[in-house]
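Quick heads-up: it's one chain on its own, the form predicted alone, in structure tokens.
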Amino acid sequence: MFDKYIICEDSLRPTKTPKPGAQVEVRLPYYRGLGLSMVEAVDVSVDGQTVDPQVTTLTVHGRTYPFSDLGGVLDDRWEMGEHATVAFPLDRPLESGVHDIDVAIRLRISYMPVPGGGRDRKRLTLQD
């Protein structure tokens, strides 16, 4: 239902730190807020070209945390048509211009009998 919303336009970013990279700005795909420990899992990819999931990260309101330890988060929550980003380190630098990018987010709700989450996919521009 919110898939088409998870990636932000217009946020495909080039990190430098600690190695060349990249970072998208994504949103919950869920009709409220979670707490950080219901996130199981952001997948991401780049040109399809998936990115290892251990070396991720997630920053919601200026903290920064990796999915390894998203499990342990009890103390913050990711709400509603908040900006997260995820960041992730590359091969190499990715080159200027249009980029296929799909993120794929799955929720640990407790009162759901399946999984929750959604799965987005856009082509990004390089933004400098």
The other form holds:
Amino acid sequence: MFDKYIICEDSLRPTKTPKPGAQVEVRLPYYRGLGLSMVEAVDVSVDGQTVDPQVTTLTVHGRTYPFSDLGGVLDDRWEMGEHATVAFPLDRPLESGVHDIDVAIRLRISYMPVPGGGRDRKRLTLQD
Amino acid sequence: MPTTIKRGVSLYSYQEEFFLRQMSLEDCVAHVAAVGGTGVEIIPEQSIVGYPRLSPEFLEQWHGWIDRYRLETSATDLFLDTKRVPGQWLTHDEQVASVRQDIDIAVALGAPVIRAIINTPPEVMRDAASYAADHGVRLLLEVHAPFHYEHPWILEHLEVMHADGGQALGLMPDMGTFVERFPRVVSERALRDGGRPDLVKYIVDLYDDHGDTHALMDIVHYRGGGPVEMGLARQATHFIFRDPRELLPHMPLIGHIQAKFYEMTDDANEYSIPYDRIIPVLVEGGYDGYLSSEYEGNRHIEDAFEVDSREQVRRQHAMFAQLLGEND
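Please show me the structure of the same protein in the form predicted in complex with the partner chain, now that we have looked at it in the form predicted alone.
Complete assembly follows, chain above in first position.
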């Protein structure tokens, strides 16, 4: 469910610190909010290049977490429909124009024997 | 025969528009009243930012809406995140504590019953029962397809409920256990996703004939099905059709009903669930709780169609009003 809403339109932006990179806003493909410790993966690729999850951060309602620490976050949630920001460094800054963004989210849902989550792919224009 | 069955809506029904911020929480509550419902079922983890903390401001707002729209909070829905910590399982005591926390939330929201999710173990229900009783609420296990009233998992729960005397514990049937005909919104989605028409037809026909679906995934695999066809086959094993009369022996335990639906057609009928045969059984059994709408069609059509949850809920309530004799 909600797969086509994972990647938010017009949300691809360049970042400058600490290294050149980019960020994109994403939504949880689920009908409730979920504790961050149960968000197992938000895998991003840009123009076919996979971003190393070890270097991404996730920001929810103003709080930023290194993705590699998320499993230990037991006191914060990603709310239903909330725009979270995934940020990551890149080897070289993104050129202006349109980029192919792919995001796959994997969730650990306790009542499901198989992983939850979803996947979305959109072409986004780099914002200023 | 006059009935005291009440009409309500679970806010689950508006998930598409609520997710997209096209409806606010107040819009959702107001719509329950607009279709003539009197009870609103809330999923705190969906509707309340900052769960499990409920701010005094939120509670004031919630009770204000309940008063303004002349509603009552009919139920809350709890989840039990046994896999909260990576690589670990919540201990029994932690699971009971999780349920107790959700009991506190139900009390704060004014709900008399709580939906315990199907993965809640019977021993957790047993050990949370006294806390529920002390707080004047009842924990109701959802009986959700593919489970049914003779399933071993439900039988274990029934044993605990009967030992409790049905005081603090009970059942919340989900009408998804009465899917007589395969929901076409699901099979049509599989076709749009590129599913092979012959395999989609095979799955739908087998289901509609109420055939044995145990090996359906294997058969679809033998016939060369890919992820779309396998996904559809798995869904076919998670829908079930049981005789609605199986509810009758359990009536004293039934405190709330989740009126699941996938598609209300233009003439206000549910395509796959025979409410015209379910509601008379509830009346016969003397059920006096809520029929709480649970629209679950959005996820199957959102790829290709505009979702209109309000219209779907409106149609289901028009059907309920008719079947409950409100128009007589």
